[in-house]
Every structure is written in C-alpha cells, then in structure tokens.
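So this first bit is one chain, no partners, the form predicted on its own, shown in structure tokens.
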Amino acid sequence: MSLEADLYQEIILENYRSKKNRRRIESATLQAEGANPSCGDDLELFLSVHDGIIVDAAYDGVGCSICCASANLLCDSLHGRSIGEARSILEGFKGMLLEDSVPEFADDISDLEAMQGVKHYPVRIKCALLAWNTLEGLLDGVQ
C-alpha cells in the first residue's frame, strides 16, 4: 500500500472513531434521516442554522466505518460555513466519487480527499454519500 493510501486509510479510521460530532443536536434547525438498507447504515443529520451560517452539525446513528467516517468529516466540513458553502462542498465531494472529478477542497477541509479511495470500491460509494444524500435532501428544503 503507498504511503498516501496508508494516510487516507488512517484518517478514515480516525474519523470512524471520532465522537466529536456524533451526538443529538435538540434543538436542530434542520434534521433528516437516511438510510442504506444495502448495508444496514442509518443515520439522522443535525444542523443548527443561525443567519444563513451553519453553526453546528452533528449525526447519530448506526453504519460502517466507512458511512460512520463520510459523516463526521461532512460535519467537520460544515462548521461555520454559509448555506451556500455547504452546497459547494455537497458538489465538490460527490462530484470525486461519481465524476472522478478532482477535488479542490479548503485546506481546513482537505481530509474530505481521504474518501476518494471509495470510488474504487462500488458497493461502498452508496456508504460514502449516504450523508452527503441526506444533506443534500435537507438544502433542498431551504431557500
């Protein structure tokens, strides 16, 4: 394995294991739920928008590491950034795992890069997106 998949496999643990944004937000301006019923992952997403800024982001639930990781660095991304941000960032991540398109996340964000590795793996990009799929359901609703 090279040393960049070895350091794209170690942030995706890492995010896996994170429990930073993997919390209840009660008093969510936004939630969702979504699911993967090909792989078992569920998850429900939390924003807490204040004047167009996401100001807190958070999932709960259960799935894969891969789904689990996806969904901690989509919060990660999230913070602090504008709804409009948040819609490019949405287009950026899935455009590198449905368009092999490349990348050009914020240095504050640039681990989203670790889950380009998923494309190789097509049974596992459904897992990948799941919480991308579900905010991309919840920006939907909002003007």
The other form holds:
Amino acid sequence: MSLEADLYQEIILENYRSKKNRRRIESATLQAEGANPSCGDDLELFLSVHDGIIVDAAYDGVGCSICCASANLLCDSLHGRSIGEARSILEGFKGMLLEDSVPEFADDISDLEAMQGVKHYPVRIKCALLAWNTLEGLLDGVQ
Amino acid sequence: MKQSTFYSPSSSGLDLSELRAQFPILKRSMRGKRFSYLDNSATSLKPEMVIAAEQRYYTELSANIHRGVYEFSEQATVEYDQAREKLARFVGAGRNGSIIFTKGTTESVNLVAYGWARKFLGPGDELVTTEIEHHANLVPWQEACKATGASLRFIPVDPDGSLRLDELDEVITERTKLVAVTAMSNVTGYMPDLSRIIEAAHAQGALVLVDGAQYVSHHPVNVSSLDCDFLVFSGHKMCGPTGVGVLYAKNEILEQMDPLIYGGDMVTKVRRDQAVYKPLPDKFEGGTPNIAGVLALSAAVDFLSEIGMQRIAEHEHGLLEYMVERAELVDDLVSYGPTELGVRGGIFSFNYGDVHPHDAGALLDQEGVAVRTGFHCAQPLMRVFGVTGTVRASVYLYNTTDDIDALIDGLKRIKDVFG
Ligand SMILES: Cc1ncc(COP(=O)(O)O)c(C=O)c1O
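Could the form predicted in complex with the partner chain be given as well, to go with the form predicted on its own?
Shown next: the complete complex, the earlier chain at its head.
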C-alpha cells in the first residue's frame, strides 16, 4: 500500500488539475458552500437544474488534490442526470468511503471508483467528502 | 539539492545521541522510516523522566491534595506546592507574582479574559492585540470586547509577518487597558521585541499579557525583568504532559481578579447563599487539579533546566539556519517570516510550488517526516501572507540535521507526484 498507488493515482491527479468543472455558474439554480475548518478547504458547488435534470455542475474554491479531484469527479458524474439519480450516486459514493460498500456506478462514471483508496487514509476521507457533503445539503433542499 | 555543511549539531554543546536516548518515542519508526519529528510547535515529545513522574503519582501517591490527613495525601500536597515553586523559579517570578495551574495556554488566556477583562473593561476602553496571534490569544478577546463594549485594535503587521513597532504609539493610547501579544509566532517563529511593547503599554497604564506557548519551551524567561503582567504557556509543548498549563500574573492584579472556575478547593467558608474564597493562588484552582500532570510538568522543568534553556535556544537556532540554508537551494520553495533570523525561533513555514500543504504533508509522512499543515490556528496571519495554509517544520532540543535532511529530501517525492 503506497500513497502514490492509493491516493495520488494518475486519474486523481488528472481530475485535480482539470479546469473543466472549476468555474462558477452565474445562472446556477442551486448553489452552496462547504468548508473543512480544520484544513482550510473551502468550496462552492453550483448546479443548473432544468426540468429535474442537472444540465451543468461546477465547483470553485481552494482545497487539496483529493478534495478538488473529488469535486471534479462529482461534477462530471452529475451531468445530464436527474435529481433522483444524483441522490443514488451520492449514496454510492459515501457508502464506498464510509461503509466499505462495493460501489456500483454506471460505466460512464466508473472513474469515481478511483477515490476508493482514500478510505485507507482516515484523515483524508473528509477531503474527499467535502464536495459530496455539500451536494447532500443542496439535494436535501430540493423536494 | 546540495548538502550544506554550515551547522554541526555539536556547536551548541548538546550530546544529541544521549539526549535522544531519553525519548522513548524516538526509538519508533514511522511508515517504516526513521521518525523525523518536526511538529514541535504543536506538541513536544516526552522524555522518560516525565513519563515516569506522571506514572509515579498513580503508583505511589494517588491521593488528592489539600484534603487528606494521611501520609500519601500530605506528600502529594507538598510535591504539588513544590512544583508551583519550581515553575515560579523557572520563569523568574519573584515574590510579587504567582503561578496558577490551568489546563493549558487556552484556559490561561480565558481566565484573564473572564476574570479580569470582563470585570474591568467597558465601552471606550481598548484592547490591543496582533494579527499574528494564535486563535487562543485572539478569540477570547473578541468575546470579551463583545461582552463589555470595549474595542479591539491591532498592532500593524508587515507582509513578512513582523510587527510594525514604530507605529506602537498610534495603537497603544490612554484608552488601551490591555495588550495581548505572542512572544513567538507559532507560524514563523518571529519573536517581537517584547520589552518595547511592554514599555509602551505601561507608559499608558495598560497591562500586558504575553502568550509564551511557543517561547517558554525554547528560551530562558524572566518575567521579573521583562515586567509583563501576565504570562501564559502550556506544559505539553515543553516536554511536559497534556492537560496542564500555567498562568503567571502579578499578585496585585490577581487579587482583584475573579475566578473562572467556582466550586470546591477554592473556598474557605461556604454558607447557603455565599462563599469566601481562599487567598492566592488557590482561589483560581477550583476542583481537583491535574495533579499527575503538575508533578510531571515539574519533572519536565527539571529536565529542561538540567540542559539549560540558553543551550536549547542556541541548538535550535543552528537548526533554523541550517534549514533556511538548505531550503534556499530548493526551486519553487516559498517560505514565510522575517528573513532576519536573529528575531526568529526554530519554526519554518513554507509552501512548495503550488502543491497544497495537505498533499505535501501526506507525502512527507510517507518519508517518516512529521510536519504540520494548514493554517495553524492563525487564520488572520494566513490572510496577511495571502495563502490558505502552509507546511510548518518546527524543531526542539532533540532534533538533528538528519531530520531536516529528511524533510528537504522528502520534497523530491512531492515533486515526483505533482511535477
Ligand atoms: C502561540 C500559541 N498560543 C496558544 C496556543 C494554544 O495552546 P494550547 O492548545 O496548549 O492551549 C498555542 C498552541 O498551539 C500556540 O502555539
């Protein structure tokens, strides 16, 4: 078990460096901020939802590689999905990190599984979950 | 990355291998590598004799103090009182000041914020602090100001995190009632000229609280010649146990202050509706104190005094110079704090390229190097530096140039991952 194999895999580093979803959506219909006070990570999450479908998702802010990679993957995985689907992806992701459950993500979002190694590093789990917890808050507000 | 030969550990005269042998945890490895502990600003490692003193209380005394009439209780009481005297001598407190045991720096500051500030401050009064403080020496004052209507002012800070003492007169005025300032920044190791601040404050009739959490564990201190009114520090940063700390204050001030904790042990007479409090220092130590912790802290003071605080300071300064010299040869390393090392203790905060401190720390951990990452409970100072966090390496008496080499060499692994 090495940090490079578990955490700093190429796929995670790519998502960390990616600027695709790292932006603000001025016309977002849902928006929330999330922070991890102990490490200073601080993100804003933006969703554009039309007719129950997430047509755009983005995040902005500061965070470590794990935090940002996870946020980028989150945004990618939500594109074109319904609120209901978003809820089940969220559940799957949190279960993967917190409950050791075996993830069953659709093929086009199986990159999310790359985050699995984070569960071996307890202090980093909260980095990986920041964007997802923020999403949870957003979805809880949607009927 | 070139090796420097600037500093040799023997130049301070410390026998490092003999010293290190007294710290059991240094025999451990971390992540399978030599354990390089560079997080001394967060807490220090403990020598055998301190661990033994803590344990001895439970195996040989285990009695409450100031209560029992039996031998073990009597002995515990005597040793507890001797510990207080030892701490008083350690910081140079004369007859006019007292040592109050608390659970740490944070509680000591709060004791002054509640027992003194909330009692004596009012609208129109000013409390002066700085943007380089640990949150422990800032948040209690924010709250005290809210509660009393006093206002909080700040000694201006330069971009390198040093204080602009030339502008003291503009901030410390006849409205100032208290100046609360650190003796050593826990982020940069910067040590402001306290004498100058204390002189300016006293000239206006204001009191001065010195946060010694970082300073006292690494340098000789004499509160009598410094003439500060309060000094606060923590046992766990000076080879002592967690859960015990100190408030030193002048007696004339303590006499007027209210306790923070009310209850048993701090009273002489209790009736249905009121109570009479014990004289100093007991009135500030309500409840059963951390007796084992106090006795172990006393052992820590013996340990440090035996080595000599001046030698410890010199050893650490050598390590700081070595660290700065090696770091200067690393591309993309940005460090924070005054470049004049004469005003700094053994703390080195930096960022490496655009790697997030958390990622840098996680990779250094893989090399057996323990550093702190984040904002170090000093968010206002992070704003001054325009960063959200730093990597911080801080040294103590048992560190060697090997620890610093491990840190600097460990940066290579970070570069391999983050390019
Ligand atoms: C300068 C400074 N002040 C105050 C504190 C708080 O000390 P404690 O957590 O022991 O109460 C610290 C500890 O990190 C510190 O470095």
